[in-house]
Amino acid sequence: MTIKIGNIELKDNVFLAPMSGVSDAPFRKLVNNYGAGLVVSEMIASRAMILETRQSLAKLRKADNQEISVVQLAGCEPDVMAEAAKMNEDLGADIIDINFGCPVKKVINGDAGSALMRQVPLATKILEATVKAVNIPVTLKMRMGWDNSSLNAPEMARIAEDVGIQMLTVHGRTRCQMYKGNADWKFIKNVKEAVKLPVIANGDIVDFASAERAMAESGADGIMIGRGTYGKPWFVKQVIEHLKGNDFAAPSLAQQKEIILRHYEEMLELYGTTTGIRMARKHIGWYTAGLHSSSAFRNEFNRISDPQMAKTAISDFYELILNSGEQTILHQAA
């Protein structure tokens, strides 16, 4: 299914979600290597963007192979959001995505993220100001509402469409659910029926069956995958091909070893040795989950602080499995 965001036509309708501490430039590059309709940056605080903090600029970094740059901004001040959006446009962003979905306390305590689902007048001003500030498309990612007594995503969708938002992504939970319970893909259909914009379903898409159900139950134009890509940067491509009736195999264990080593190197390059090693640990944990003796390996790996020793440990771990013929789980989508 073809999706257009303003004058940008996307090749596929399965996207990589913005994930703080995960969807940085190295990870987006990996996902793009396999193929994705769209990849979105980590959430960037609009005020931090204006102040040009080192952390916010690192999140902004475009992946080498990223044709369409989507920058997600969060904030609660319309003028600041507008200024940050304009800055990103000037720096080469192709699409600005506004975050009304993040449920974490440090974001909503600042009246940003999903807190804006219960502050419709302020949310409207933010949408209006951001759209007016730039000449590139602006999209919105949101939740169903604040809680089960205020499921106002369809209302927010109509407001967003009226002020010029070009695409909507809906996570099928309320803010108060956080990540508990199950995503309600059927509710997303209410948003799809409320607007003429492309609508993307998000939440709990972790295998082929959930991808199919999310599309069918939501009636959405596409899906956005987040946690389902942990340790599987090829998963978005697998889902794209599966929905087309094709197969796309996960990389072999030998190929996964090379993928991880490249990923590790690029994280060190982006963040520097100390931060890069620390941030890479979660990725190593996801990549190795299910492999023989992976728990013992991770315990040892997480104590390593020397980058060369870390790379050697990764290589040795995979070579030991490859040479031993032990039963492994190769992260195939189910």
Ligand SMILES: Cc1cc2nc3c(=O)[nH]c(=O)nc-3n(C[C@H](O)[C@H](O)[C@H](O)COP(=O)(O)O)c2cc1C
Contents of the next structure:
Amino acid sequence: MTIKIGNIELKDNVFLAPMSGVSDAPFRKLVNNYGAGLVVSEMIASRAMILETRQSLAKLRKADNQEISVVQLAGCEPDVMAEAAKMNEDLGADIIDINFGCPVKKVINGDAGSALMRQVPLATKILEATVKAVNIPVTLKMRMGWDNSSLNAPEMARIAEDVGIQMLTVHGRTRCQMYKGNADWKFIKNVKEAVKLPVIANGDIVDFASAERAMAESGADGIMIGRGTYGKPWFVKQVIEHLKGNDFAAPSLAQQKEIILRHYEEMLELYGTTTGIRMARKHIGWYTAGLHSSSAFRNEFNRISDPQMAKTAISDFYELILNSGEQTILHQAA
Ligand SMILES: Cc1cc2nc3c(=O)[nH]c(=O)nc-3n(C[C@H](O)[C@H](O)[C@H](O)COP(=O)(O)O)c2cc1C
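Here we have the form predicted on its own; I need the corresponding form predicted together with the ligand.
Next comes the full complex, this chain leading.
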């Protein structure tokens, strides 16, 4: 099933989710190396964007193998969202994604993110202003609603379609659920049936079975994967191939060692040594989870503040496993 967003035709229908602190340029590049329908930037606050803060500019950096640049914006002021969208278009974004899903207090206290699910008139103005401001497609990512008594994603979807939004992604949870409970893929079908737009189902897709169920239960055109890619940047591609009836093998442990070392270097290049070392620790934790003696390794590793020592530690850890012949990779069982 081919998804078209405006004039942009996607090769595949499995996407990498926007994740603050995770889906930065190095990670998007890695996921893209294997293959993904789309990889979405971390959310950028629209006000920070128009002030061109260093952090917001770093977030929108396109991975160097990224053909389609999707920049996600959050905000609660229609004119500021419009201006930020225009700036991103001028800077080369191909698609603007609007965030109506973020449940974090810092974001929703400003009535942005998922708070907009219960502020329909303001949400409508934001969607309208953003669409009007740019010539590139604008998409929307939302939750099912604020809480169980206000599951208004289908209504929001119709509004979005009317004002010219070109694709919808639905995380199958309410704002009040935060990340608790299970994503409700069946509910997403109500959104799919409410509009003609492409709809993408999101939430709790962690293996092939959940990918298949999310597709079947939602009737969506595609799926978006977030946490399921932790430590497995190849997972999106594996799901793409699985849904086509093919197999795509995870890289060998020896290949993973090289991937991780390169990822580590790219994070240090993007963030600088001090911040890079800190930011990379979670990825190293995810990559090594389930490997022999990995918790002892992480305890040691997280104390290292010298990049060369850190790379040697990663290398030694993998070499030890490779040389011992113990190559069971527990966390990769799809
Ligand atoms: C660490 C983290 C950061 C996130 N940041 C964003 C974000 O910037 N924008 C957004 O729309 N959603 C964000 N999300 C939500 C994800 O895009 C996704 O909707 C959610 O994690 C459910 O999908 P999953 O179960 O596949 O992870 C974030 C989630 C996580 C775990």
